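Take a look at this one chain, the form predicted alone, written out in structure tokens.
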Amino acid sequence: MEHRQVAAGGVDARIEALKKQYGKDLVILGHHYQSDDVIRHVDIVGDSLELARRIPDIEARNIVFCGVYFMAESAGLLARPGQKVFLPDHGADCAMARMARAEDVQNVLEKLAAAGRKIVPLAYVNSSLAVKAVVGRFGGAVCTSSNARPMLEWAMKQGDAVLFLPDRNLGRNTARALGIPAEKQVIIGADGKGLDSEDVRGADLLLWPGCCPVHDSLMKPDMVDAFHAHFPGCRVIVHPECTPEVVQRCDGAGSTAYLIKEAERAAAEGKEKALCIGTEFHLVHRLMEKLADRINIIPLAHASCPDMEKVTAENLLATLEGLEQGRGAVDVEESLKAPARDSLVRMLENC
């Protein structure tokens, strides 16, 4: 234990040291899903949207991104040239990601449109490069869980239609918000089978059947219900991408920015004794700490993304000695490029 210790001290040490070195032309985005060992090093911390916004003001000839790759990517199309975008661990992936493959996605929106409907698709950040290329020629955006509502409200304005993936579960409680009634709203296949069916012909929003397995399946609707039990008068609130069935149980639901926004306020209110939390674990826990003086907050379930544990501190540091050589630097593939970032902008000028 005590040589573990002294190597990952060792280890702080080298990041620092090397981000000293490169001063002002090295900046590290981390998002908040990451672990403390990493987020002790970022520079900028925050959740999708943010830190896409972050992008185009840095001037740091290195980024880079501890997240996952659809993050690293969207950084890359949003850099300047000469910018490289590194990403510690090119195997941080993202389950919900890989739901929908842009094949299908191109598939689905020629049968749609086909059938002569206007159909506007609207793809969660958490969606590959390729995807967003797709959304991009077909007139669609990105969204976050931060504005997932207002896009939603956009592309519902640009034609018959609205094509919302990956997400089942954030498009429905986004649709529900809005008031969209659930007769309106249609569960498509990733195959493109039954898109002629009249549920699909009268449905305002389609959606895409995938989830985030954090959310979706670690997060139960009788975890909330036993927790307003145990603690009555306590709150409880969640990431949208968790299902309906648990949403609709809460007090509350909203992005990353939201949940922490919402602790530091009944922190700083001093109203609460308590207030739970449902969403990724090193998000909740670091709250957990850092108000724990104020505010008991607990978390709904232990439940980490194992894609974004993935980046670690030790290939940070490798990632660092290696930002000459390209280690880890995420290339854009050319012919996606001007699509993908069609969809992104389209996201930061509406919202």
Ligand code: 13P
The other form holds:
Amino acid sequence: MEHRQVAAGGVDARIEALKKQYGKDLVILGHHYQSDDVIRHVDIVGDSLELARRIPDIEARNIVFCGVYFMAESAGLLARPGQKVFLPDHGADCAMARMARAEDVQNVLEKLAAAGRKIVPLAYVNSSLAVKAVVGRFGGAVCTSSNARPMLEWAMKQGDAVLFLPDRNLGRNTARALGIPAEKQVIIGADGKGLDSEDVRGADLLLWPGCCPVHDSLMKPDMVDAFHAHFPGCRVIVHPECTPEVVQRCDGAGSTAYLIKEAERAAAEGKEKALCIGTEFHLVHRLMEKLADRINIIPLAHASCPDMEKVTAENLLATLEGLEQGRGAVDVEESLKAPARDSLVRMLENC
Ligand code: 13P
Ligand code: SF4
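Moving on from the form predicted alone, please list the structure of the form predicted together with 1,3-dihydroxyacetonephosphate.
Shown next: the complete complex, the earlier chain at its head.
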């Protein structure tokens, strides 16, 4: 144990020395789901929307993104010429983003277009750049969990129906908040089969069959009931990637930014003894420690994201040591840039 602590200290010191050496030429960004071992070295911590919004103002030549692949790709897209974006482990690839392959999305949209209705795609930011490019070419936009509601309203006005992807849960939770009836929503197959069915033809909202395994499978409705039974009068708030069955039992649902603000507000007001939060464990644990003297923050489940955990202090150090050789650099394919940027810009302009 002692030996491991000494080794980790060595890694930390070398990371900090390299940060000092690079000075203004280096910025490290990190998503809230990263471990404390990584977060302690991060210059800007945020959720996916906050981090994407910060990129255009960054002047550093090297941007190291501690998060998952789609986030680094978006950063690469928004970066200036001459800037390089690095991801310490290219295997850190969001499981939900992997559930929507660009060729399948393209196939589905082509089939729907051939059937004569104008279907507007709306892609959750948790999708590959190739998917965002397809969405951009079909006149659609990107959204995050912070702005899914206004973006779905926007998309509904652009055509006859919306294809929301890849997260069926965020799609259904947002649709419910907007009052879109359940019978006007349909989950389609990623293989493009059955798109000529009456259900699909009559739907206002088509949902891709993807989800986040961390929020979908690890957080269950009976966990919410158990918390309410143990802590009467205390609230449960969750990320909207949880199933509608979980969200409907909760006292609030919203983005990472909402969950943090809500916990900090409850701690400042001092009226609630306990608050249960259903999202990725590293973030909940950090809030537990930070607010421990004012409120008891309880995780709904010990649900950590295996992809986010692939970034470690060790591979962050290896990335920093290899910056000049381009180790860990994220390359954005040239042909995808314009259409993917269109879909991101439609989001930034409409919310
Ligand atoms: P945010 O958009 O809230 O940062 O969430 C990203 C994510 O991966 C949630 O699982
Ligand atoms: Fe993807 Fe889920 Fe991990 Fe978020 S928590 S990065 S949606 S797998």
